[in-house]
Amino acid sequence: MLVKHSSSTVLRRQQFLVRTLCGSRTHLPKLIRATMSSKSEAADAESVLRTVTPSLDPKRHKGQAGKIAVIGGCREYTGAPYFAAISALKIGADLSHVFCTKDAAPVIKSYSPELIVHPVLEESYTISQFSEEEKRKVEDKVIGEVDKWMERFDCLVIGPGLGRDPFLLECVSKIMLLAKKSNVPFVVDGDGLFLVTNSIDLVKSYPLAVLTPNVNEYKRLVQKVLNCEVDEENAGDQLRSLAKQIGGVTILRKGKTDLISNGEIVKSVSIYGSPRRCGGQGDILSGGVAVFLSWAQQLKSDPESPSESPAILGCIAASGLLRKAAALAFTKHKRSTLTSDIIECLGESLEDICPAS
């Protein structure tokens, strides 16, 4: 009876074999790529991290290393926006904002003084007695508050802890349209993906949009857009088709092996992370993608910049770093590893790959 191994298990065995035969890491990426299916190319995440991570230059001023904003956080969910926003800072962004509901703001502020918290979002229960005209005025006020800051941001993270309140989602829809008008990249995760799945036009044909679905969120996207079920046998081809059908957005499909596509190419990241699957790791990833995407955007003016899009590079870098940090946290805490432990390992893991000095 044949045993069917996962792609990540096969990859680790290939890495071990190459190290044994060659005794050097310098030939690993090329040799590993040669043994993998041409339908998805293994990304050299460490090389991408070294390429997109800026050096620490005393001549740079506050804000040049990234200004990130998280749109999310309601009275039920305050941890997710915090995880995404603080991860951005731990990786190296200079400023991290959170736009949340009034109920969520004091809680998120209590987690860390490092975050700039804006209690501007509203939920239906706070305006249930309002007339339709009054509700429109509230919506306009919410959009106006975010619009005042929009041009300052290098990237948004939309969805962590957002919830599914109809009025709140309607406001966030308008914020996404505002970001597109201003050409601000955004990463969509969590309940933001629920919103997008039901309103594909919010991201369709916007190349600066990144979607980071988990297994269930990806299933719903495939059913909605491709009108079929998930095809694990042809995962890379299906992901490419999905991204292409949505107009060239970048999709990072989270899993044992992360798959990334913009409708043209498919990249995979299979660095071994951690068997501990505590909630919140996706929020770290979304914050990381935002930071690395913004850094990759800064490279576009360099004639020797990588050929891949900033969104692809941002996804590869964030996926690789999260997996490295999760592995490090697990060596320290084993079964008791929490998302906060992984966040604390982000800096050490990045320093190991990209030394500050």
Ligand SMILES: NC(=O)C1=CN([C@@H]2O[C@H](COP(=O)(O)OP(=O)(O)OC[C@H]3O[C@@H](n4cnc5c(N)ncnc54)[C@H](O)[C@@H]3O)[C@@H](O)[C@H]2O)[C@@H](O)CC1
Contents of the next structure:
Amino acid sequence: MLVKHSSSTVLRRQQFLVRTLCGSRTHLPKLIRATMSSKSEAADAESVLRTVTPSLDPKRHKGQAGKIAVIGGCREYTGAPYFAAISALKIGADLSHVFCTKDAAPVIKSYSPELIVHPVLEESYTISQFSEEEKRKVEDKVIGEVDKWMERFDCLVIGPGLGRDPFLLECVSKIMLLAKKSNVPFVVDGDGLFLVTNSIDLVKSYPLAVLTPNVNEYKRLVQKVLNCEVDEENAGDQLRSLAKQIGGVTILRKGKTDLISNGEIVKSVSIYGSPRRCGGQGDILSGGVAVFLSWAQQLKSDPESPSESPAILGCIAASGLLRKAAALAFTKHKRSTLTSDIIECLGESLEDICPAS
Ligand SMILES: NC(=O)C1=CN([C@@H]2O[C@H](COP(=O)(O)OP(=O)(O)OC[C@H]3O[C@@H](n4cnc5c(N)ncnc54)[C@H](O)[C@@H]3O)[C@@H](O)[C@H]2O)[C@@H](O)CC1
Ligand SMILES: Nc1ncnc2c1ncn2[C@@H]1O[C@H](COP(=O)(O)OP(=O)(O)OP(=O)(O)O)[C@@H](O)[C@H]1O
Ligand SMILES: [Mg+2]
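Next block, the form predicted together with the ligand, ref. the form predicted on its own:
The complete assembly is shown below, putting the previous chain first.
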């Protein structure tokens, strides 16, 4: 799906390339080092946004700007999958699907006609009277319903509002295996992290997996994988060790500063942000990582593409944009800022960094 970028995008990418090279200035000739302004983290996140975001090329057709699918939404939670899916559209994906349980589907459909909602997941309580053989048949049907779409997606978001029902999580484990087989990248968030923390082999050594743990989820992941407590003094090193221990997945550790590592490098994003901690902001982030990772993937086939992996670029871009939108929403709504307000600020925030026209 190679998309030629306009000259402004090429220029943006060259700027990013220089910035990336300067990130490791030790090997750069003195002359270049001397002329380089100091690379600020803010510029880093914003230059990644400008490099990764494609121009709105009239020659492109529906779907080329990204097709995202959220696997999540159950009897208990319907907001989280909506937040992740609508954020992907608002940032610039062309299509956004949600695969959820039958209970959650009409609710999520009622939030927005923009989303394509598939009521295909099942929870244990709906099949409690079934025999083992009938349960297997239901499982095969659930997985088949997702598999027939799998190849069309540029990235999945697994976990927002998924809940912790054992039967549902068993089906999602098999969906992850299918995604890996088809080389479809996936972001694991929310209860998807509950699943993979207890079955780390589901993501181990899959370079297209991105984990986006919050404080609780990160603590549990460190305890489970590194057998120790979170070490705030050496946060970057511990994150790098964790990502390495899980075979080079990319982890975005959410917090006052977002830390990102794939076991090799560590990046941080702390620009903008807001003091409001309302639920749902992590869901916006997961939808954003999916879009920006897909766009960074499209860059890969270009000779001058950035050296960073699409997963790392996707995390930096999504974190920077979310934090900018949260700051903008907070200036407008202060203490009553809600996730919906932040979603409404995504477009304006991206336009400010990366004008569409
Ligand atoms: N409006 C909505 O529908 C929202 C739904 N959300 C969904 O809510 C679900 C839970 O998200 P949270 O951020 O609350 O999850 P957390 O894991 O941050 O916390 C959930 C609660 O359960 C406890 N917990 C979680 N896993 C545990 C474990 N393995 N052992 C013991 N205690 C455990 C935590 O300590 C906390 O008390 C996720 O699927 C998430 O996507 C959130 O994204 C917020 C918004
Ligand atoms: N203390 C903080 N100061 C500023 N920004 C923060 C702070 N904590 C988190 N954030 C920002 O909010 C984003 C979401 O983090 P949060 O911890 O709310 O995720 P979450 O708990 O998974 O959210 P959700 O309610 O959607 O599950 C982070 O990526 C980060 O950019
Ligand atoms: Mg969360």
